[in-house]
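Single chain ahead, written as structure tokens, the form predicted alone.
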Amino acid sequence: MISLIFCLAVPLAVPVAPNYAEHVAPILIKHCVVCHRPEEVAPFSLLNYEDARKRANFIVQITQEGRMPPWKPEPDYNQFHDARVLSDDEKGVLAKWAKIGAPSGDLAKAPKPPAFESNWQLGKPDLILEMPAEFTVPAGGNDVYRCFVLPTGLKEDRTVAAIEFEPGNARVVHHALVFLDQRGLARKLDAKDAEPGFATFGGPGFLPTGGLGGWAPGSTPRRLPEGLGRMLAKGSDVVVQMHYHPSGKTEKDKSKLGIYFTPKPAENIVGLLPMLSRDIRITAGEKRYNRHVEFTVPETVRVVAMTPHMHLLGKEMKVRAITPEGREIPLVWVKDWNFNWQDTYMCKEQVEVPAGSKFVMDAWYDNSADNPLNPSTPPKEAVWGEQTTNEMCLCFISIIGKNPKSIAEVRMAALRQMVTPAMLLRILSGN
């Protein structure tokens, strides 16, 4: 009887009967209209009941098995900022609503969809930067990845707390990713394509002096905490790499980004370590192909976020630390790659790695004909390169330092532990 009562005080997680307007729609408005409404990426709006009751099945059956939202990291390896990841009870409530009609409850009591703005979220940015002209995007075929060079015209050094993305065409827009050149790399590539900037697939095409973050749809931008800053060098490039996804007409875009310095010079600079491997030759039909790349930091570091990246065979990558005495240090594992949701994870609290650690990475890749992404059929033999059929095995990881000089340092140690001597005089070169 006590176990009866107690079970019957306890409010259940899941409504008996919830409906659109007073369970499902809030849920909604929080994990998903940001990518669902008109002229998003998103295929389909989720914006009013009709929407939603249509596709109630299918909104369960890809929460249930979490590809939406679109959030790969592992949740309990590492924490990270603006995760988008459903709750069990939020699932739940989709679940039973979808089971039992997909009811609509009084639509009155229903919360209004955000009004979505295209002003700054953070403020007006201290510097935008703005292509330098209209992309014209084709009607169908291929994803279009395109790297555009924005100078920044910067006559002395400036750290830099935030960025945020605008896209000029969110139908066509797909992700971002900001680079940073401070050695004209990425002008003489530019220079060499007809087009606004220069194609590019997976990376930017060049090893970059540094890097701002990116975006996808429904990011959040976010400040680094107080004293912290990236360096921006005066005279520097920053180099946009554009995913396009066809709408299926022809579009144009001209996208903008915003950069928020910090109010003065930041204390710790977070510099952009590489953790890498070009040596990358995947058999065809070889289902789980390793790369295994470490390397031993000389100083004690702080790891503020990582940006993993490989290609359409890439299927599981894991980056870690082992401290000397053998603990490891969780940074980021994504169990189930997929190229097209790529991010920039920012740890909620900063890692420390203890000087004398290994930063460990270990990358999976599938060339069988069973990987419904591998880019040839049939399979063929992959290695490391820009084209959809290469592929690559990189995460950048922030580091904060000693100071920029340290960073610099650790960022040339990583690389001589990690490539040959002739490689790394061709990654300085930029070939």
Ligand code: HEC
Second form
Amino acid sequence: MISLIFCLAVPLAVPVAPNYAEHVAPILIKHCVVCHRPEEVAPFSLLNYEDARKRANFIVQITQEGRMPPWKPEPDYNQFHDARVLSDDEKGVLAKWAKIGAPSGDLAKAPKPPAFESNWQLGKPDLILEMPAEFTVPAGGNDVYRCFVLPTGLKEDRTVAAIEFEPGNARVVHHALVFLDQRGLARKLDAKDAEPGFATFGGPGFLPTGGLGGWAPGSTPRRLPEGLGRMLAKGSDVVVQMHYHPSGKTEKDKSKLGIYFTPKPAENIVGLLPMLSRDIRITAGEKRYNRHVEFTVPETVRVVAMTPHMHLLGKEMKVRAITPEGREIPLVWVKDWNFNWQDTYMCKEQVEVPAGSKFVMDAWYDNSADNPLNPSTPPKEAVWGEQTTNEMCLCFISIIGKNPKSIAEVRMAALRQMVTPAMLLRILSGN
Ligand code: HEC
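Swap state to the form predicted together with the ligand from the form predicted alone:
Zooming out: every chain and molecule, the one shown earlier first.
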């Protein structure tokens, strides 16, 4: 009797006979249709019953394997805003629905998908930067990676609370990374050919002076908490690296970036601390090559976000801090790296890393023929660089220090510990 009452009192999370209208459609609307709708990046729509019914088993398989919705960080290793994860109950509903034959239920009861507006989600940006010209993406062939230089024309320093990216053509724009260049390095790269922008595969092709984050389909734009801002120094260029995925026909794109300034100059500046290892040499066939990078921070910093970055041989990246007492502070852990799904992960709570702590990064690579993404068949030795066949070992950590100057100091202290003096000179001169 007691157990009966208990059973009745607890709402059944997975109904005995889930149907599309009442149980499945709300899950697909919440987690999938932002990308799975016409004219978007996903290969098919999941907006109506028929779309979902004919793929019911496939949907179950892909969600059970954790491949969709795409979200790479391990869920229990640090907590991030806007995590795209299905709960066990939601997965259970999908599985049971497919098992009993994917019934429709009363379709009149199905919720309406939200109206997707192409307008700016955070309101009108303070500054809108647009690609200098339309870029033509070929119908087929390899993915295209290209950086575009967008001068800001700012006459004074500003602090940025958020960016919002508006893809000109969502069918082909796979993701975008937004860097800052105060040294005119990107303009030099751009001047090398007549076409707008310049080609680099993985990153911007130079060490940026800062960054404003990234965008991938389904990303939710978000303002930094009050009082925080990223520095956009006067005269800086914004450099947007676009990753285009050919759609089967020739497409054109002219994307826009909206910038939202902080209402008042931010008291705390969020700066970029690059963790990197330049001396990568992965012999052909090596299955689990590791780079281990660490440095000690001279002052207490607070971590706001992480942007892990590797190329096609990358398999796993784990970034953490270890306090002088030996306590581990989890930052980000991507166990199944996929170059197609990289993002800037914003911590739910700022993570304090006390002075004297070590930041530790481990990255693993698979340069064997078993890696389906290996760009070389047969595998070839891979070293640091910007080409498809090169590799990178990099994680941008967004931090707040005591003051804006201290970020530059922490950055230099960190770089000195991670690279040789000769390499430091090369990095600082933009090579
Ligand atoms: C952030 C965008 C995004 C979201 C959210 C998303 N998908 Fe996808 N989905 C894609 C893209 C893009 C592909 C094409 C393959 C790729 O690039 O990984 C894809 C592919 C798929 C595939 C085919 C996989 C294959 O191997 O061919 C299935 C099935 C799928 N998605 C189901 C879902 C379901 C179910 C959800 C929600 C629970 C979902 N997706 C959420 C973008 C998304």
